[in-house]
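Read the single chain below, which is given as C-alpha cells and is the form predicted alone.
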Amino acid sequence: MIKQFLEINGEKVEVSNLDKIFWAKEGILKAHLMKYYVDISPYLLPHLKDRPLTLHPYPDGIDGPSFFMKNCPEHAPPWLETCLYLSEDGETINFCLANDLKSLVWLVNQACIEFHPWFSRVDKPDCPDFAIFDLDPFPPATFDDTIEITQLIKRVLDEFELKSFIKTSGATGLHIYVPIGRKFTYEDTRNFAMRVSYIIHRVYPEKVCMEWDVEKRKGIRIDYTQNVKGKTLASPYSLRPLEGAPVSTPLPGRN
C-alpha cells in the first residue's frame, strides 16, 4: 500500500483511506472532511486548545458503527499532546488534546468526525471557562420556538450584565455560552444554570419542558445537566454525523 502524507508546517502527517465514503448519500469523502477541517482550523483550534477530548470516530462514515473513545489510542504518534486525569470512581484516563493542525489532522484521520472538548482546560480542570444553555426542541414545539426561548434566556442573562454567545447544536437544538472566567466550578455553573432554567419555565410554562423522561418531554428542553466535569458538547465548526454533514455554528448578533 502506498503511504500518503499531507505536509502540515513543513512535517509530514500520515493519512489514510481518503477515498472511503463518509457521507453515502451527499457523496462527501473522508479527503472532503480532511480539507473541512484543515481549512476551519484557524477558528476552530482556539476552541479545542488544552482541552480533553471525548473522541467518537466513524471508522466507515456515518452509516457504518461508531464507538466513543476517551483514552488516546496506543498507535498515537509521541509528538501528540494528552493529559493524565483520575476520574471520581478511580480510572486513570490518557485524553487526547488538539493543540495544533498537525495533532487535528491526526485525529480526523482516525475517523474523527466531530469533536468534543471539555468545558474546563487541563490546568484548572475543575473550574469551567463558561455556563452552557442546551435547548432542544420536542414535538411539537419548533426550532422557531428554540430560538424565541434563547431570546428569553437572553434577556435574563442581559438582566445580570452577562454577556452570552449562542450557536447551532449542528443536529436540532441551540447552545448558549456564557463566559464565567474560570472563577466558579462546575457545581456553581450547574446551579446558576439550574436557576436560569427554572426562571424561563415559570415564564413559559407551555414552552418549556424540564421533565428528564424523554417520553413525556414535551416543548424545548432547557438542559442545565451539561454543566458537569467530563460532559461535553460538539465544538463550534465541528461536523455532526448525520445526513447532509452540518456543522455547529456560531452566530453573529449582539452579546
The other form holds:
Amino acid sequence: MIKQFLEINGEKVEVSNLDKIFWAKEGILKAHLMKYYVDISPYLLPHLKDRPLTLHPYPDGIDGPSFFMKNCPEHAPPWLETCLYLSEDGETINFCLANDLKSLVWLVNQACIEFHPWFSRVDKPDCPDFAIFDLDPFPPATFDDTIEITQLIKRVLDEFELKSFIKTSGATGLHIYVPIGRKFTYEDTRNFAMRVSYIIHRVYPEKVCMEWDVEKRKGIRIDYTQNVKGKTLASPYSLRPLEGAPVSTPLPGRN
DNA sequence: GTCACGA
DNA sequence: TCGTGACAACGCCGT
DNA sequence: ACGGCG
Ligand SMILES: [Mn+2]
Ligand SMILES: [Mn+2]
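Starting from the form predicted alone, produce the coordinates for the form predicted in complex with the DNA.
Following is the full complex, with the preceding chain placed first.
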C-alpha cells in the first residue's frame, strides 16, 4: 500500500482512503471532504482556535457507524494540541484542539465530518465568548417560521444593542451567536438566553415552543440549554453528516 | 480510523 | 493472524 | 429523587 501525504508548510500529514465514498447518493468521496476543509480552513480555523472539540468520526461515511470522540486518542501525533479538562467529579478528558491546518487535516483524515467546538476557550473555560440560541423547527413549523422567529430574537438583541451573528445549522434550523466578551459565566449566558426566549414565547405562544419533552414539541423550539460548559453546536463552516452534505453557513448581516 | 486485546 | 470492542458521558431540565 | 435532553 502506497502511503499518501498532504504537505502543509513543508510538513507532511498522512492521509488515507481518499477514494472511499462518504456520501453515496451524492457521490462525494473522502477526497472531496478533505478538499472542502483545506479550502475552507482560512475561514474555519479562526472559529476553532483554542476551543476544546467534541468530534464525531464516521470512518465509513455517513451511512456507516459513527462514534463520539472527546478524549484525544493515544495514537494522535505529538504535535496535535490538546487541552486537559477536569470535570467536577474528578474525571479527566484530554480534548483535541484544531489550532492549525495540519491538525485539521489529521482530524478530517480520522473521518471527522463535523466539528463541535466549545463556546469558551482553553485559557478561560468558564467564560464563553458567546451566548447562543439554537432554533429547531418541529411540525408544523417551516424553515420560514424559523427565519421569522430568528429575526424577532435579533430585533430584541438589537434593542439591547447586542451584535448577533446568524447561521444555518446545516440540519433544519438556525443558530444565533451573541458575542459577550468573556465577562460572564455559562450560567449567566444560559439565563440571558432563557429570558429572551421566554419573551419571544410570550409574543408568539402559538409559534414558539419551550417544551422539554421532544414528543410534545410543536413549532419553533428555542433551545437555550446549550449554554453550558462542554455543550456545543456544529461550528460555522462545519459539514454535516446528512443528505446533501450541508454546511453550517454564516449568513450576512444587513451591514 | 486506529489500536488493544484475546482466540 | 484475524475478529471484535472501544472510542461520551455530563450537566442541566422539568417535575 | 428521577428520567429526559443534547
Ligand atoms: Mn437543538
Ligand atoms: Mn439545532
